[in-house]
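The chain below stands alone, shown as structure tokens; this is the form predicted alone.
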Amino acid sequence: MRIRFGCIADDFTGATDLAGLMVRAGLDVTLRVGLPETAAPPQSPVEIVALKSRMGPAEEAVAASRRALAWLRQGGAKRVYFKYCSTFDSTAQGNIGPVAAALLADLGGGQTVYCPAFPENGRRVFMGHLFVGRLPLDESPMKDHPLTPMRDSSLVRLLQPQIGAAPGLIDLPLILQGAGAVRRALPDLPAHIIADAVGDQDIVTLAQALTGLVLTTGGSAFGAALGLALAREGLPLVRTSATALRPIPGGQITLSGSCSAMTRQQVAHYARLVPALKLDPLVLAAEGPGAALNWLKAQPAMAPKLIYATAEPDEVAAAQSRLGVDGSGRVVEQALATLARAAFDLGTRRFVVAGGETSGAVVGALGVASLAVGPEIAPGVPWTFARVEGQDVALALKSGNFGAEDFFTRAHAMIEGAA
């Protein structure tokens, strides 16, 4: 098997988001968790490598991404996609721009395009400005993100300090002229280019125009559209059979570390329906997760349950002021990872996880190396399947702001309905 289209995602929920849309589009996808071993053979023409590189130091994100690229190229990939969040989660130092620049250099240079738009989930780019629903990015709940507060909606201004130069712009009027017009405009644009997209057809047009680029970057919608465009140009990317939703015997649990506005609504909704435990970062830092482990062990193994560190912005700020931004997040991730492993040992086999950093911690604690991608629960959130110590496990890894208020209930009902 040769890799025809290689993808690198900067967190685990972003990787499953991309994989879910690609599977919906009919592409043959394998999702790798973490850096594959050098000798690991490709399994599908589309390989996605899920990293945990969104929030760490830029130099570490670059190094991990370059190693992932080397593995993809070793497997045959000549077209590469770098996937990040549709809300462009980053800081003035990175990590989006530095990673894209390093990947582009390793691939021999040229141009790359940034298109985070995901219209189906309300992320649109117009004249280089990113909107979440009807709000500019800097007026949306993302302005209060605990790790990457987004205080500017201009992707041009956000990207410039990360790459040390002003990026170009493929604006909506140009896109509306068609793929040919976009291709003809490329020679007059710099190496790094922001792309508008307000509807699904804009993303399709961009994909058709940009199949010649060795590196493209953006959200899951653009990545899936590029895969389809490459398949229509003759690359053998289409799968022969789907990964079906299948019953997974055993208990269930929902774990949430995300503090996004939508996840807060989802946690509040689900906590009214099932036994729920809220984690306090200050208590975890002082005492560890022992009390939470005792609570988990006291719950019926097969019954639904929720453990969460999801909190309001003022609570998050209070914890960060005492523990630091990194310290507060780290104690929560470590606790949720410990609880996920304990839940597995107690018989849990179905995990719904909210938050990219939390998902990375949980997947790592379970020792998952690759995921088969099944049908979507909500746009960008599929059920995925893995083997853990010889046992079948189902995981739904949800980006913070994805899904409706009843997402947790819907996710569990969907897989229980497969029985």
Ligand code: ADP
Given for the second form:
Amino acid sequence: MRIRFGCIADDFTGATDLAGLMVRAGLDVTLRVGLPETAAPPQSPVEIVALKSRMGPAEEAVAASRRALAWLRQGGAKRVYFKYCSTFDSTAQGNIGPVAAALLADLGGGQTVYCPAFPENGRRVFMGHLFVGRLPLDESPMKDHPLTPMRDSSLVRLLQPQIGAAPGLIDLPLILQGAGAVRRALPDLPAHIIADAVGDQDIVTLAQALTGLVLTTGGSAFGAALGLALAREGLPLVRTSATALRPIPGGQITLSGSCSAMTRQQVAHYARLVPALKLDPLVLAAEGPGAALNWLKAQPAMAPKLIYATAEPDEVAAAQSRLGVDGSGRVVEQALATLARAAFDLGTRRFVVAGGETSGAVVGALGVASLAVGPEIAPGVPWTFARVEGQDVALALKSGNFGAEDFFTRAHAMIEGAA
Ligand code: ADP
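With the form predicted alone done, generate the form predicted together with ligand ADP in the same format.
To see the whole picture, the full complex is given below, headed by that same chain.
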């Protein structure tokens, strides 16, 4: 098996989001959790490597991404996609720009395009400004994100300090002139180019125009559209048989470390329906997860249950002022990872997890190396399947703002109804 389209995602839910859309588009995809072993053979023409490189120092994100690229190229990839969040989650130091620049350099240079738009989930880019629903990014709930508060909606302004140069812009009027017009405009644009996209058709046009670029970057919608455009040009990316939803016997749990606005609604909704435990970062920092582990052990193994650290922005700010941004994030992630592992040991086999960083921590604690991607629960959130210590496990890894209010019930009902 040769890799034809290699993808690097900067967090786990980003990777499952991309995988879910690609599977919906009919592509043959395998998802790797973390850097694959150097000798690991490719399993699909589309391989997605899920890193945990959104946060942390840019040098580390660059180094991990370059290693992922080396594995993808060794497997045959000549076209590469770098997937990040549709809300362009990053800090002024990076890591989107530095990673894209390093990947581009390793691939021999040229141009790359940034298209985070995901119209189906209300993320649109117009004149270089990112909108979430009807709000500019910096007025959306993303302004209060615990780790990457987004305080500007101009992607051009956000990217500039990250790459040390002014990016270009493929604007909507140009896209509306068609793929040929976009392609003809490229020679006059710099190496790093932001792309507008308001509707799915704009993304399709961009993808058709940009199949010649060795590196493209953006959200899941653009990645899936590029995969389809490459398949239409003859790359054998299309799968012959689907990964079906299958029943996974055992217990179930919902774990949430996301504080995003949609997750807060989902947690509030679900906490009214099932036994629920709220984690307090300050208690976790002082006493560890012992009390939460006792609560978990006291629950009937097969019954639905929810454990969450999800909190309102003022509570998050209070925890961060005591423990630091990284410190409070880490203490919550470690606790949820420990609880996930304990839940597995108690017979839990179906996991719904909210939060990108949180999902990374949970998947790490379960020791999952690769995921088969099944059908979507909501746009960008598929059920995925893995083997953990010889046992079949199903995981739904949800990025903060994805899914509707009843997402958790819907996710569990979908897999419990599988025959
Ligand atoms: P999302 O997908 O919504 O961005 P993430 O899991 O990626 O969610 O990020 C949320 C971060 O917030 C995690 O690092 C998590 O540990 C941290 N966190 C969760 N609950 C709290 C809390 N109550 N106080 C401070 N930080 C928190």
